[in-house]
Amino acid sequence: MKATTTPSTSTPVAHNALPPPSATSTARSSRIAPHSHIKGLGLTAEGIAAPDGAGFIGQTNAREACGVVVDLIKSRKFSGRALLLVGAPGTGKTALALAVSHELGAKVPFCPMVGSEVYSTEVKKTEVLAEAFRRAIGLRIKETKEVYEGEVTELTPTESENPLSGYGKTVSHVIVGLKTVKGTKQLRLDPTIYEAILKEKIVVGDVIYVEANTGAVKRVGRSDAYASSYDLESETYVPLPKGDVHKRKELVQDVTLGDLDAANARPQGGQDIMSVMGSLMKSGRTEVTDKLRREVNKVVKGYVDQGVAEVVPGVVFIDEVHMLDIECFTYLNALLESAMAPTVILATNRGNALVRGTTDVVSPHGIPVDLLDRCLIVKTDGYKPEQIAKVVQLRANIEGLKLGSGVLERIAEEGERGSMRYALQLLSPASILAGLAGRSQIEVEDIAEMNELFLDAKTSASNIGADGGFDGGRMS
């Protein structure tokens, strides 16, 4: 957030005073995230990390292998592996994850999940987590279909009377012309089909294909030959098609083995009274059953083995990782050395730690050991003055902010201090309040005022007492 406004001199302003609403307050702005500004891994085509790439500062050796696990998953040699990222909090565990998922692409499916998020009065610990699983495994399904592909050059219902009263006609069926490049064709088609047209809303000239085995009919857009020369437009224009009227395609849908168990899990009621009641009082989640799971499982390989789908193994990410209890991950051992399981990465920020749902087993990073084992290691750095310096200046230009002089050492001073996240969240805080002062830039006196304003972690944990209270007295 950054104000223009600027305060009147005979008026005080309290620097906590919110400036009236500017003219450009109704201009719309996307939320800014905290990893907004990660767009990969920044490696180059020999795996070498760039110092700051992809949005990435440092962390070279954590990119570079990860880029490495990148390669496996794209091979097909990584599925049911896991890989371990540690480090302190703020190294970028989380970032690295992201990255990942961006390097892989859009098509590859990525499960995020907090370990806490296992948790839930509604279902078991372990639904959830083989949920997330099975959430993180796409199956990609490739359909031939024949369908009457054209621009429309004719459209006339054919009306018949009534048999079943004397009074109104009805529709009996519809001529359809379509035409292509190639060639023009002339089709009579079912009354339910002509309703399907009405709905969609096409008229003579749009570009429309027609399923022959549903009677489908999907509207692709208006023919570029009636395109106008207006600037703006509310239409979409399609080019002519090419090819017969009558072709065969290829449709290709993704869905999850997650989507495919929720399909089948959900009971299809009556339309009685007590089946629709039945259906208000059950809770929102349902647990699915491994005799599903088992059954969508040898429907998939069926279709798999005919060559109609691909399964697409994706990645699952649990941050916070020893959040998890004992049980869960025994159950984790289990769900990697199954044959359907996606890429696991796990995130944490713990040293030696009571393995929780556990009195007496200490373990490092809170995992049992058995897990560790089959965990690939990789470890984050903290990150240096230069490079705190780096990432602040590339988040100021994500969240459109300039920095006066003097200010970027400053913060980084602030980062190496206390923490590059306690850093970061300057900012904003400091941007409205060289906002309130009538600046268009953060100056020294935003950040100095800031640490007035708030405490940073070091400095909050130094003022707790040795009996353990608040004292107060240190604030000054």
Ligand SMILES: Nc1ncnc2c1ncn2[C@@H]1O[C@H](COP(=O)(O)OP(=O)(O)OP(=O)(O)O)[C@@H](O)[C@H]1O
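Fair warning: this is a prediction, and the values are worked out from it, not measured in the lab. Positions refer to the first chain, counted from 1. Compared with the form predicted together with this ligand:
The candidate at the hinge, the spot where one rigid part hands over to the other between these two forms, is K249 among Y303, P385, K199, K249.
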Given for the second form:
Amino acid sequence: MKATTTPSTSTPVAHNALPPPSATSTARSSRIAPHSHIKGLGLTAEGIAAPDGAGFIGQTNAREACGVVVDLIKSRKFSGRALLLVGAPGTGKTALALAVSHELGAKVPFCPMVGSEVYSTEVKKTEVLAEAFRRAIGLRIKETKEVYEGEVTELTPTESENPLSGYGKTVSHVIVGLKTVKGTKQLRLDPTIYEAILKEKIVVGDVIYVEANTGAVKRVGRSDAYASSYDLESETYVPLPKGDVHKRKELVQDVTLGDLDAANARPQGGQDIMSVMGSLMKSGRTEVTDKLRREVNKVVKGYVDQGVAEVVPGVVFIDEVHMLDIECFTYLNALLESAMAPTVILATNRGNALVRGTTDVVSPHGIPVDLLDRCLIVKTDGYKPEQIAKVVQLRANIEGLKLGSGVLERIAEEGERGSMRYALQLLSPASILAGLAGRSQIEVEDIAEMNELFLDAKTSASNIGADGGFDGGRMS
Ligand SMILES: Nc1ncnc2c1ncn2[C@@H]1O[C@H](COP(=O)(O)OP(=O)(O)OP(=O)(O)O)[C@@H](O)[C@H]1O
Ligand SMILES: [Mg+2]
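If the structure you just shared is the form predicted alone, then what does the corresponding form predicted together with this ligand look like?
Below, the chain from earlier opens the complete complex, with every other chain and molecule after it.
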């Protein structure tokens, strides 16, 4: 390998070697999600959209329409149909879909995907769709179980000489002391449970429960006796459990049909629906057949009839839906009409387009008319500069950037020329330019320099000559 010596260091460095990991790269702050400012639709109790609410600026018609759909979903009158969001790029379609999911509540399963996700070499297209639909149907299971619950007072693995392997010791059992308000108990548990304890990172002072017949271990939280010593932690503190250590306890667990399918695709034995959950941790993908789905449905129906479980229909969100092809669309029609279907939200920014997988079917949004027929269509509108300015200000606050005077107006102008997304995307590079110039605040000249460095989509398109190339050079 060719080695060059850089003047700054005396050690030879391989020409294209990666730079050594710096201390700061590990301490990188987490990426800021582009929709983190959206908290909901921001509607009043009467369903009227305030000009800005819950992080949403403008777009009042679309927000009110989505509010109606949320009401329909909540009163379970939206089956067999889909919500289709259409509009130009960067007008907030994805943001609207996220807001709808926020409005439905945290416990309602939300399964987002992009149209192109169906194209995989391993799994059939229809299978990907079917799986997404199954993952969007939740099941709330209530079961009374025999458990040992308490605050961990002692955690001692006992090692013994392993007669089979020549070296080392193995854990033969683990002693766990549990304490409740009423008393304490010492349990002698199997080494497999010790593994589960390690996996859940359980330490002395945590409140846990161990299921008596499956041995599943669950960490409830940290005992609040320890609360003062960990002030700055994002930890859930729970009171010392009441009653005996050994008792019957009602457990509520939220799973999705997709989880159940996956868990049962690798048979573990045992008819108990909760014990099936334990196997979720084991990875490996096995084909989920229709037969298996029917079996799971049958078991689920049994549980629902007994009143043990409750079905919670969720939402499937398919972004860039024009990327689906005709096979997927027909399958989608069928899925929409199946007995246990979640709510479907679709989004696209295409106008009239060829339906993928066909050679001559052109239809609005690239969606065949029979599916369009089943859709409630909501259109998103473009933004005025002052609305763009408000969103930019919101994002600047969230990203912790300071804007100098006139910057907001300037970015809003850019946004009107380009798009809302372009305006938002100017923020972070502009802050880097400001940082290079030794300022902590973004000024108008940073935005001006940005325009020299980068192009928005429309400017870039207008630079391309009539022959489709740059300066006569064709791009192919
Ligand atoms: N009305 C609004 N209020 C606040 N933020 C918005 C609004 N509309 C869009 N945004 C923000 O603008 C950015 C672009 O919007 P979004 O990604 O939802 O566009 P889109 O319609 O899905 O575009 P595309 O068709 O390209 O997928 C996002 O960061 C979004 O949160
Ligand atoms: Mg989008």
